[in-house]
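This document opens with one chain alone, in structure tokens, the form predicted alone.
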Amino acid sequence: MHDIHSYGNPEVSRVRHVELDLAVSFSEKKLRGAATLTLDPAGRQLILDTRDLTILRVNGAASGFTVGPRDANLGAPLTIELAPGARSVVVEYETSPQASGLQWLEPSQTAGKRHPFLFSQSQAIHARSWMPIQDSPGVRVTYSARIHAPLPLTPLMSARIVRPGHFHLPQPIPPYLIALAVGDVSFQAISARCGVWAEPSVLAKAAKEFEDMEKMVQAAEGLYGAYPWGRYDLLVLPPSFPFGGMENPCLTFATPTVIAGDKSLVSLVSHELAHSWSGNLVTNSTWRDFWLNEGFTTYFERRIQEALYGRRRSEMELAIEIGELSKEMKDLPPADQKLVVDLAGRDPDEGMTLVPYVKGALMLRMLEEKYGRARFDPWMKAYFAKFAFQSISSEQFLTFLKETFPGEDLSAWLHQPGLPPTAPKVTYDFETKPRREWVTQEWLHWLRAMPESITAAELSALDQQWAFTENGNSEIAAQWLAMAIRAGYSPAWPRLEEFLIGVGRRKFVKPLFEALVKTPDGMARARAIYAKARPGYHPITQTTVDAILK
């Protein structure tokens, strides 16, 4: 299928494999050095995505290479002429300074504020700001890298360390899930092939949070078979990481929002590792497949949290999701409520809604829910199998799917808006009067069902009783801040503040900054904020509140 976000043209010439060797500049926030290319097949010629990328030098053209005109989506065409015979090419090139998918932080912007802080963030497609490459996931490559990072900062890759500075992935992936990081961190094992890395005055905190990573992917093992990667490690990151976590391959980005104190987040680690088979083995070949990804792995993580938490706690979770994902839903277009998605002419960006997630989970609950999981479970652990390591379409999945069970229609799940009649009901009965031994999910759902009519003067009462505008729970001073706005109460305008400059994390920056900009003393009070939050933001987003604030 032909991938409308990506320029290369792998039935010509296909990127197989890539050796990256770059040095790292902070004192520039650029990244220099050498992409080498191996090719097969090879053509005359071949097209790589780029956006923003100095090419210096190439090696392995017959008469140079051109840089195309810049799309604001899409970058730059690179399209380079191959020698006769040319089975890899070598790109010398630099990064520019606002690289769109790495972010280069201060060191006031670190935990540890001595030394600065690089990340990449290379999904949906990100990666072509930081090497040039055929930038779909329908493009599969293995990878090397070498990194000369300053001391005494450690680099860390989506690969297997082969040494320090040293780095190697065996299996192939897609572009997007190719990852670094730099920075002033230690690492704390949980087992044999699960550990934590982190800024030093992180790291206890944080291995404590995440220390059922081990049993985690023994459980995910025990439902849909072995892990296919080696290690699993997770790096904290600094807060200005834009999302929850990113699937990278032996090395899942987290967000510090997730550390809790009490395990009640960790349901994100379950859905990173998740990826791991549905994701990372199996991926979406193009982003109106996005479901692929993200449906699987949302039913999958639920699974997860079943087997080690119990289902009660797995059910309230969900439960919340569907929630958010109806309310997200009522200001979708129709159009983007479908789990395969048009997104020509878009950033692939703009389909990372709930809706891949939470309706894909849906619908393979459907599954299970009318087949059984005696049924059902073998099935989803063949499906992984038979497609392990390549990148596949609805389509496909359709056509798999039927040979097992071969009267299903999915048509009005895949390509019709909203919930289908046939979605499960999900309940939970959480309970009404709040104690203190409530987890995340139950502030949630207790606050989110206060009508929307509440006034500054009972949210006044409520916060002398609970303190909600100080709470540290990064989910709940969300859900509290958005309230605080929509009423008008001004005692949590210092921590709304606070907030939004500390945190990065797109799923609480958006919406808060979507509430603020509806009256004109709110537009003012985003402006004032902005101001100072943007230096700190990821460029993802920057974007994305640029557009709220025009």
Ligand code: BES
Given for the second form:
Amino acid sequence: MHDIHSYGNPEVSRVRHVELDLAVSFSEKKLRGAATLTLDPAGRQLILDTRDLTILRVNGAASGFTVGPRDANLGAPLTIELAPGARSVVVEYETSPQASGLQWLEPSQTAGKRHPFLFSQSQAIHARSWMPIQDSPGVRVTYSARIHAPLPLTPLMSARIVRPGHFHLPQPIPPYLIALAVGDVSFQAISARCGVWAEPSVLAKAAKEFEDMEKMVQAAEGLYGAYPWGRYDLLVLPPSFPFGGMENPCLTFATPTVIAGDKSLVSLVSHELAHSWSGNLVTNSTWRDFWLNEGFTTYFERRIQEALYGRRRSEMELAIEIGELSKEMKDLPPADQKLVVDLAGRDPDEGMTLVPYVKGALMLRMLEEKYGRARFDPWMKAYFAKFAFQSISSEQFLTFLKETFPGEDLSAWLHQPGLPPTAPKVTYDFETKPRREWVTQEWLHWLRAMPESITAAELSALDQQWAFTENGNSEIAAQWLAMAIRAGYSPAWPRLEEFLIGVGRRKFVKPLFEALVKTPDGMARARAIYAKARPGYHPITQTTVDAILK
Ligand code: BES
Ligand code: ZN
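Please give the corresponding structure for the form predicted together with the ligand, as opposed to the form predicted alone shown earlier.
In what comes next, the whole complex appears, and the chain from above leads the way.
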């Protein structure tokens, strides 16, 4: 299927293998080196995606190369006329300090405060900002890499570690899964194939929080077949990481803000692990069909959580997600409430609403309830086996579904806004546990149920009883601070500033700035805080907040 978010010409010349040899310069905030691209087929011309790369030299070209004009969403095409018979090219290049897919952290932004840190975030179309590549999820590649990092920092990638600094991933993956991190990190094993990487001062707490990783892998394997990537490790990043988690193969990247101390937010690990099948093994071929990645994964996440922690907890988590979806859908244009979305002219990062996640998961749950697990589970297992290491479209999903469930009509789900009347109803009674047993989700639910019109005086009373302003749980803090902004509860302002400067996770930062700019006074404070916070934010978070404060 043609990908509107890539300039690549895989039908003429297709990249099959990428070999990176890159030096990491923290002082220049640059990666510099070479990408050797193996092609099959190799036609007369090769077109690659780039964004803000400086191309120094191309070997394997008949007549040099040209870099086309830069598009704000897509970057710039790199066109190479291939030398006759050439089956590979070597592109020597360097990245820009502003590369959208890299974040260069000062030592002050790390837990240890002594060493800088670098990490990549390639999804959706940011791989092109740190390597020339056909940056479409439909163009799968294997990769190997040699990373030259300054001592004593450790480079890590979404691949097998062959020996320190040398990486190899033999399975073909979409380019958005190529990932790199360099920092002062140590490792703690959880099982023979699972472990946690983190800065030394964070490691013990992180390994405790994520100690169920091996059990999660086993639960997932019990549902949908053997784990296909060898190791499953997790890297805890500094708090500016713009997402909750990212399913980089062999090595999930995660925000430290899910370390709540009581494992209440570990569904994030179940989610990223589930992507090892839905997303990494079977991949959306274009971002139009992003729900194939996230809807399957959110459904699968619930099944892993149910296997580990019981049906009650997984239903609670689903009920919260559905509440969030309904709230978000109220403000979404109808076109963005469809599972199959039209992203023409947009950055695919903008398609990232809860619709593909939760509406997608509910559609699969509807099928599960309609046909029963005895029939539905083997179908999904067969789906992963059938499309393993392929990138597919919603149409291919539908054709395969109808082989087992003929007559099933999902067009309302895929192509109409809102939730169809057949959507499963999920109920969860939040108030049954005594308050001292509440975990994150119960507190969130209780706070969210408070009226919009709640006053500063009422928040003050709540704060005296429960000390929400000082709560160290990131989810609860973000919820509380949003309420404080709305009510004008000024004792929370110092905490708000500290939170917005310390945490760059977009899911938290975005609603807080959106709430702030609604009043003239809030707008002034938003600008003052952002002046201090922006330098520490990831380019993705910067773009989001820039648009709010424009
Ligand atoms: N793959 C996504 C993150 C992502 C999506 C990055 C689109 C860039 C573009 C990841 O699996 C994810 O969904 N993360 C969620 C957490 C999850 C538990 C819902 C997040 O980061 O909030
Ligand atoms: Zn996901």
